[in-house]
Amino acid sequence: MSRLIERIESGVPGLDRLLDGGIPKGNVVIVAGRAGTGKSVFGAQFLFYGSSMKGEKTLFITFTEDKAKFLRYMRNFGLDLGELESKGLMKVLNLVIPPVGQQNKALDEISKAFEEFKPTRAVLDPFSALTIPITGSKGELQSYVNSLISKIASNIDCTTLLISEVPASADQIGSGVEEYVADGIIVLYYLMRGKAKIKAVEIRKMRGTKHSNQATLLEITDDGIVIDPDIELT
C-alpha cells in the first residue's frame, strides 16, 4: 500500500533505501540532532537536490545564520544554494527571532514566503528557534508549536523540514509535542566505537511508508551527507 503513495526523492544517498522509495509527498519531518551533527547540510541538500536536479522551487529560512556564512559554508559540500537562488528556483531568507509576545510576527512572514514564492520543498532552520519567545506555560508552548507545524502541514503541496536542535543534556525533541505532531523525525547523532566517534541516523517515524529503525551509519563528506543502509550500528 505505501508503493501507491507519491513520494519524492531526498537527495541524501541512501536515505530512500530507508523510506521505502522517499518521503511521502507533502509530509512535515522534524530533523533533529545536537551540533555538529550534520542537520542543516542535510536540509540544505535536500532543497539542492529538488532544485538543481528536479527543477522545484524550494524555501530556506534560517533564523540563525548570516545569509552570506551560511551560503559560504554549504558551497564547501558542493551545494551552490546562492545560484539556484539567481535563477529563481530557490530563495534564502534569514529571519530574525521576534522579540516576547510578537510570536506570531514570525508566523506570518513564513506564512508569506509560502504562499508567495509556492515552494514544493521548504526548510526551517532552526525550528526550535521559533519557540524562544513563548515565557508562558509548558501547556501555552505546547499549542503554540501544534498550531505552527499544524499551519505549516497546510502548504499540502510542500514537503516540509524543521531543524531542531536537541541540547546535550536532553533526549526529549522540542517541546515534546512536536513528536506527535509532525508526520516524520529524522535524528542524527553520535555514537562511540571504541575511542572514535561516529555519526549515525535513525529514522524513528514516517507517516505514509514503511521505514528502517535501525540506527545506521551516516557520514559528512565534501559533497555532503551520504548514508549507508547496509552499515547497521547496534
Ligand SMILES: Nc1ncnc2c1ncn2[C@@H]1O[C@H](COP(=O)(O)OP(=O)(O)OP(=O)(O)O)[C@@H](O)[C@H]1O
The other form holds:
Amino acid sequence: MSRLIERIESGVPGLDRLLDGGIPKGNVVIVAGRAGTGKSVFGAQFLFYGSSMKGEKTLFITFTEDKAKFLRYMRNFGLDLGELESKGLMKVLNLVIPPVGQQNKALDEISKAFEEFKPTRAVLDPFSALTIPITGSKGELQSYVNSLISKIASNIDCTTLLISEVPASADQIGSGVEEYVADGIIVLYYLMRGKAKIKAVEIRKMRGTKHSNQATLLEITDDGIVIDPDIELT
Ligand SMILES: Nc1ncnc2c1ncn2[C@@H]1O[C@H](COP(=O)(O)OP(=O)(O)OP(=O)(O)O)[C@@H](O)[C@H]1O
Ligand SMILES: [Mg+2]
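Same protein, the form predicted in complex with the named molecule this time rather than the form predicted on its own?
Below is the entire complex, every chain and molecule, led by the chain shown above.
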C-alpha cells in the first residue's frame, strides 16, 4: 500500500480491498450505472459511514427525490440520515433541477453549501441533473462539466462522489469529459449469469492508488451494499 497517500474508508464492505485500502482523500469520483444498480444506496452508505463512524461532516445533494421519501428509503437499509442531520453531522440538500439557462443558480447553492458546511465527504445525486439546463453544443456541455468538476475538486479536503445515470443505450458516461476529468470512476452494472441477473462493480480508474480492474460481485441487502472481493466475475 502506498504510504504517502491519505485514504478514507468507503463504508461499503469489501470495496476498500479493491482500492488497496480506500479512496484517496480529496478525490472526485464518478459512480456510474444504469437505473437501479445501487448508486444512491452506495452514496448514502459512504456518507453515513463517515458521519456515524468517524464523526465527519457530510453533504448529500439530491435532485430527484422528495426529501422525506428519500430519508425513509435509506432507513430501509439501516441508514438513518435524518438522525445524523439532526446531530448536525450531515446536511441533506434537496435541490430542484435547474431550468434551462439557470444552471448557475444551482451551482451557487452547491458552492455555498460546501463553503458554509465544510464537509469532508459529499455526494451529488445525480450529478447528471446539473447538466440538464445545458441545451447547446456538445462542446458547451463538455466545457460546463469540466468547470463544474474543477469547482467541486477545489474543495481539497472533501472526497466527493458524483452519481451519474447511464442510460441503457449509452456506452459513455455523461458528456464524455467526466471520464478524463474525474479522479476516479466506479461502475455498477448488471450481468447475466444463465437466467439470473446479478450486480457487479468495477473500478475503471482511481488516481493515487493501484486498484482491481476486475468485475466483482455486488449485492444489495437489507444492510446496504456488500461487495465480495473474493468473487471476481469473468
Ligand atoms: N431491501 C432490499 N434488499 C435488497 N435489494 C434491494 C432492497 N431494496 C432495494 N433493493 C435494490 O436496490 C436497487 C435500488 O438501489 P438504488 O436506489 O441505490 O439504485 P440507483 O442506481 O440509485 O437507481 P436510480 O438510477 O433509479 O436512482 C433496486 O433496484 C433493488 O435491486
Ligand atoms: Mg438513485
